[in-house]
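Next up: a single chain in structure tokens, the form predicted alone.
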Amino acid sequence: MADYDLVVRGGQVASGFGTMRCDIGIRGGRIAALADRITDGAAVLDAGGLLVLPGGVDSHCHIEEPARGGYVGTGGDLAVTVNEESFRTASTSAFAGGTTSVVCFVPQWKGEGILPRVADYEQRAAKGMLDYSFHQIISDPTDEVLEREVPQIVAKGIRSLKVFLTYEPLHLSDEQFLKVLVTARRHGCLVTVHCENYAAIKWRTEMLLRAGMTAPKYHAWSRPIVVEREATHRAIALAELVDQPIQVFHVSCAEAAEEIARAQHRGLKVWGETCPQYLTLTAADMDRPGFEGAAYMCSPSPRTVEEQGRVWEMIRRGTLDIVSSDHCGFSMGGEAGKAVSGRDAPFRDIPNGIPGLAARLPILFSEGVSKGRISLEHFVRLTATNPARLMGLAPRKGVIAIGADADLALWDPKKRVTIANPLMQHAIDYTPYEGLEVTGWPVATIRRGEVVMRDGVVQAEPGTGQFLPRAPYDFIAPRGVLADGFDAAPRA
């Protein structure tokens, strides 16, 4: 009997910290020995000229998420909208591209509570490929939801809460936010926040309808950078005031990183991620005949080209530590998707989201590592590293060690493609980066040693996917800083 189910021979295996040609042993789905030779395996998989990379761990995406109404935008009346990609369509294309894990959302609808979402949930996830844990969004923060129902769901291992400062009908308060803040502190949770400033975006969404630009390009106009900004600093500091760590989702612009580098620099737990589309895209893309710039609308806004160098600039110093897609995919045909409102629709009423799961890694790393712009460790921290950390993942996710989920990707860093809609094997009938030519291309993705896609063609069973429950993690402890020194929110 072979010591290994499956080795993976003669690759060049990255990490976050170097790189180094080895051998890897796999047995029960884990990572059971890396040495320069390894000839006792049932199967061998020839990684010869490949890089080996942690498979990536995606964040933040929204798949098969229920909605009830459905938020399109900055305010006004909701269209329902049909999320098309459920979680077996999202597992095809995040193997395509290299993806063995993901974060994704369960919903709140106002004036119910959690557990019910939570249960409809945990049982589309089921379905999938794709190994899972999930954020819990709260646009209802009730008594009965945060000293009820938010310690169930902590014990069965979520640990993340999600929060909205704009989207009708999502968004908090601050007396909310606090609220949340508090209640994330007392159980161990990590907060993550979508900052923009509704009141400012209702505004101006008002006057620009009200002077009949109405077209998705006019989706950017409606949230400059400044009201990302403001929103940033007020969550970094309400955070800061309730002694709670927090992730800033889908960074756009420097000015908002730049809030991020200053809370950093007085130590506190703030973290930022940001999204392909804002190092690829710009808000020229909206600008386009007809329905057709609906296509590129999401939020935050996608910004200018000299601002995706800011972006740049920023992950490079590591302020902005994680890329995730942001997945949250509408199909531009049919009646549902974009078109919900109409093809005529103002863009307040025309859904926010862009697919990106296959798209994420093979972007990054021609973008970056290919480019020049970030090294391939780099890439791999930003990818699948720093991600299983913060979400409380590691060491069992984002890393290649002994001990690990056997969650590979094997890499043709020479590879050329050009990003086509059918590559992305997703729900949605396009991809907003169509025509876009990459250098590097995952040829291989394995799952808990399990090779689920070879060239392209994903082989996975339906319901194999697991569930990844988080345990308390000591790196998203609250500082003990007080303000005065009194502690208003103590943890349970």
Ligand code: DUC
The other form holds:
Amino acid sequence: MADYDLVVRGGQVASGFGTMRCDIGIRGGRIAALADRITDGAAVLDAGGLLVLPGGVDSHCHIEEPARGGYVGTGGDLAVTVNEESFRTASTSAFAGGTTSVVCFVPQWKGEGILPRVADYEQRAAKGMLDYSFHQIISDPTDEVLEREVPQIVAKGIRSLKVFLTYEPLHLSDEQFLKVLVTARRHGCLVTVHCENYAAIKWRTEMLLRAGMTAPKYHAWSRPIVVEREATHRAIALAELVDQPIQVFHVSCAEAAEEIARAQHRGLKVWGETCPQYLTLTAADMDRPGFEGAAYMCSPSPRTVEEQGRVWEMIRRGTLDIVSSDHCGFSMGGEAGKAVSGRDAPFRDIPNGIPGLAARLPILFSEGVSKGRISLEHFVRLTATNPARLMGLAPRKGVIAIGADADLALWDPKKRVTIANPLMQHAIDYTPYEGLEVTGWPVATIRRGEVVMRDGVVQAEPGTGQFLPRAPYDFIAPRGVLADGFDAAPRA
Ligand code: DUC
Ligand code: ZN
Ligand code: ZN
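Based on the form predicted alone presented above, generate the structure block for the form predicted in complex with dihydropyrimidine-2,4(1H,3H)-dione (DUC).
After this comes the whole thing, all chains and molecules, with the earlier chain placed first.
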């Protein structure tokens, strides 16, 4: 019998800290050997001329997420809808783009607990092919939810709580946010935060609509940079008060990133994420005829080309250390999706979100590595190693090391591709990146030792994705620095 189930031969193996030429021996779904030459494999995959990267870890994706009201300014009609990207289609899309694990969102609806939603979401996720963990959204932090239910989901291995500081049906007051921070601290969770000021956006939206400024492009006018900067500052301040580590999601601008940089400089455990849309799209994309601009509408809004340059600088400095997709697709055609309130609906009623699961790695590689903005090692850290580490999935995920899951993306750094929707292999009927030319493309994806994508063809058995329980981990432990030394939220 062969020593290894699969040998990946002759590639340039890239880690977050350097690159080496070696073979990879895989046994039982894990990396069992890294050596100059490994001969004893039951199967061999030739990686000559290719890079071998850790499979992408996308720590911010909305997949098959049931929503009541959804990601719109009004809260919608509070009908329950399910995000059209299923775990099966998302798995295909992720593998097509070199990603093998995701962290996605269990919803909470006001007036209800979280346990039924977790049970429902577990069943949905189990039908996919990619490995997954969950963030738990908290939109109604009652004592029952925080004191009785959160400990139960933490025991299952869900170790991040997500809060929104905007969106009608989801946003928390400062008092509610503090309660979530306290709960997270007690139970060893990370808190991830959508930072935009709810009241400011509501007020601006009302003023814009009253002035007849209803087109998609006014979405950006309803939430200028100052609303993101203010909420980022406030989130950091409240997290500091509680001594609770947080990650600020989808940072779109330097002013918000500077708040994070200042916090990091003071030693706070605050991390910042950005997304490809803030590096490639602008608010002008929403200024297209009729309903077309809706295709680029996400929150925070894409900004300007100058702002993209500033966000790159914050990536280079390390302030923003994770690039996720915030994949949240709504199709442009049909009567659900973006047009759920009609094609002439005011921007307030158009769902926020764009698809990007498959495009994330090629865009970041091309715009980052191929264009010389970041090194290959930095790319690996941003897209795999750092998200795995922050989410408590390392060293099982996000690295190429002995004992780690054999999740790999074989990457042709020279391949030139023009992004087109069929290549994304998702359920959404468009990609906001249509026509973007990239250099660098995944030619094979391996998930736990199984080749699940080759030359764009995805083959994987539905139901083979695994839940990734997250044990307690020190990386997100509070610092133990408390105002006046008073611990208002002792750890459980
Ligand atoms: N932003 C989006 O654009 N969509 C989903 C949620 C979010 O915060
Ligand atoms: Zn968000
Ligand atoms: Zn999101």
